[in-house]
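One chain is shown next in structure tokens, namely the form predicted on its own.
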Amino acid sequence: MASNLKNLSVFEGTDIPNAEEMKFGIVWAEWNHAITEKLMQGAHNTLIKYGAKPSNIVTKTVPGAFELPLGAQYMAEFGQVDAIICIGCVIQGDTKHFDFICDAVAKGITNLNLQFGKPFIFGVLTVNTQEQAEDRTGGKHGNKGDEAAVTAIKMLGLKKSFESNKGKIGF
């Protein structure tokens, strides 16, 4: 669903676990900070308000967002976490670069989650001016951090339900 069409804040009908005992890691791009670090606040912000300890969140930088892939790679090969947020924003432009960065972030990310096979959240924003970048960072649209942080809690609550009926027919 398009995010014009939801507010990326609420989540009302929805079983979000509690996310006391998972751990996350939060890598951020730098490019378009005024963007990205409302962003990262609100991904930090609502795993706090479901239950995770803010001793359990990790967060690092990237200069921008085709960086976040391998940031992202390193955060999972050398620390301690069950689930990584990717967050940036990639605004439209005059030229090809924003189909190429977009293409080649959400491919990398993509890959992560098969290859290490735990969550790799994209959090990215994909927007083609300036407004409907702020409209999505706790504006009209509400926050695309808020979302991305209740998809890493979700994806891993599905990963433990998974685990707990190993072996079970029809779980």
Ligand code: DLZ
Second form
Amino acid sequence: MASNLKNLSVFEGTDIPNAEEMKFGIVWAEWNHAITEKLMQGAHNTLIKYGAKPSNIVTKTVPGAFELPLGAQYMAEFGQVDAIICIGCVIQGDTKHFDFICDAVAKGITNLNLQFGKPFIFGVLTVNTQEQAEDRTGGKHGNKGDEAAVTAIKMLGLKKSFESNKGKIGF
Ligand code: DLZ
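Form predicted in complex with the ligand, following the form predicted on its own:
Whole complex next, starting from this chain.
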């Protein structure tokens, strides 16, 4: 299992750009609120840790994970943000809801990345149990919100690198 190999809050050996000039949106789901609030706080704290200004971070909620893609789309259309972090927690239940929601959110967020040409980050836990969710919100596997924030910063760093070396090769 991937999170047994990598702690979600440890980024040793990776180059993380400074986020001072970057603007972020965080869209987070109200379902499983105790978990998603910790993911959102992890993401927010990590953005600040790497230089983002609090005034350059906008945070909004949506009812559940299924609504994350549309909430993120609204933010991309009407907000002045460079990257959007989508945060949710889907826990396996007795019905097929889990599969439908996970599939819809993953596809929806993937499409937004390509539609807008900007990073929309999949900060969604898809777990079998509450315990697995807690392990990934500040527990033994770290916090997926931290990982989502660092991923947003890195993707903007990558974009900037291409923009500032346009037409060159081998940079
Ligand atoms: C309905 C539902 C269920 C059963 N489980 C979750 C969940 O584990 N995590 C989550 O974020 N949302 C869940 N929802 C709500 C849906 O995401 C959505 O908000 C509703 O189906 C209304 O569209």
